[in-house]
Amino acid sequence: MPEADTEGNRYYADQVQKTPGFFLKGSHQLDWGMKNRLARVFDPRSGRTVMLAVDHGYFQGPTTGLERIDLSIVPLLPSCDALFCTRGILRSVIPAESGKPMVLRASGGPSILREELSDEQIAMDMEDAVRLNAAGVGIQVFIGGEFETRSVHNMTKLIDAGVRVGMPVMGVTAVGKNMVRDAKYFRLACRIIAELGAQYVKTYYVDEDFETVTASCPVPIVMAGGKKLAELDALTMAYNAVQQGAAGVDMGRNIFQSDDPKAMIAAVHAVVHKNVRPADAFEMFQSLTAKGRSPTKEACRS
């Protein structure tokens, strides 16, 4: 076995990666279909996006915030850029006049009765995607699992069925119950799904040196939101994200299980597209949720 070389650690975070002709970074060279398709889930006015994601039925069934979904979430379309959602959500309670881009779990297998997550196949056909209109397609990556192999080539198999159709795939960054999450993992975890083909990742935050897992992925990375935290720690953490080079979030339970989804969606996207700093995206969810109204993503952008 060859022996591994030592991380490198010239990263050179503050220089930004040259995107020539295109405005995401890594992007500029791919065919048009997919460019159309990553500039619906980015804003190609910010380069960043706020995505909603209510996957985790996939293995987690009804989810607090996700048992009615066309109660819950629904509502908050007109506030985010892109919905990360299950094909069966899609066709059963999304409706159809919606113009926001979906991007579609293409991975499954264990539920959350299981202890090893990794085991997971790829759960859905690419032709489903395009005859569903998604914008994207998203698969776990279990780098370090006991399943790693098989998530890898379950990614580059939807990679390669992906560039044949110009549907992009965002390649998710799985952490497992057990695995440390830290930059150097991310670092590792981000490259090699990124080397391997995936147009994006989606990974988590980490407050020690997170710049260099995005200066060292050559695509975009949007933080998974992760657990449910406080409102103001959760716009803390999408602020960060994207001052240290994160192109967006991919928030799913900071958002729906906030005690004002629509005003977190609101402040989040604040947070993102505008810099809006994390106490005042904060003093603005206090304010829409006292008056009881947010104001539309378009009203955002104004």
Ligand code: 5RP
The other form holds:
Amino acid sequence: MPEADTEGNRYYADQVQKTPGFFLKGSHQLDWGMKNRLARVFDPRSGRTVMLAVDHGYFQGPTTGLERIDLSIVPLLPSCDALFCTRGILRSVIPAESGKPMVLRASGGPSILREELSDEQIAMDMEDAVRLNAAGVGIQVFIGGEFETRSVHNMTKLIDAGVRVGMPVMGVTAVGKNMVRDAKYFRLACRIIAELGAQYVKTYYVDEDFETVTASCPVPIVMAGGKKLAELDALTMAYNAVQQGAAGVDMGRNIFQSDDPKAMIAAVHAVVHKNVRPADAFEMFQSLTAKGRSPTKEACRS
Ligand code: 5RP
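Could you give the coordinates for the form predicted together with ligand 5RP, as opposed to the form predicted on its own above?
The next block holds the full complex; its first chain is the one shown before.
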């Protein structure tokens, strides 16, 4: 086995990577179509995105909050910048009139009934993503997982297909149950995903040294939400992530499992696009909830 170099420590997190002529990190030398799709997902005004992740059914079935996507998620569409979903939900539930950019889950295989989840394959042709007018596709990459090589190869095949048609690929750092979730792991995983060509990376927030994860990744990072937290904690995590260099979030459960998803996504939007502090965003969440201005809540009441 070749001797591994020790990891560096010169991240210069305070020095922004230059992207002359385009607003998004590492994307300035891409083709027009790729840039155009990225500019639909990431708001050029803030350089950030609030993606709403609802792809969970691809291995978990009708999980909490996603039992009826037509009732719980469709009313949230106006409040997100992009939806991350499967092509099955897109075709069957999401109104084609929606002007929102759609990023499609492109990997699949094992369900939650299996112990080993890393045994995924590409689960969608790039041709279908184009047919569906997708703004991007997303794929799990299991760095350190049992099927690491296969999942990396899945991603590179998808990237090659994406480059041919101008479709950005979001590589998702998928962490095995017993693996350590720290900055060192995410630096490694995000960097491998970016080096192998993904146009952006979805990864988890870590309390320590997250800025080294974003600084050492040459393409944008969107923060994954993870398990449901109290609203203030989720807003704090999103705030810290964007302040430490993330180009937004791709959050699911912390939005759709909230007592008031509509109010929560509005608060996340304020944190991500307006740098509103967590305490103020939480106040906003509470006041929207109190005013009952949430269409989702109203739909549930009627
Ligand atoms: C896991 C995924 C999920 O399918 C989903 O998008 C996660 O969203 P959240 O953790 O915010 O509920 O990509 O890696």
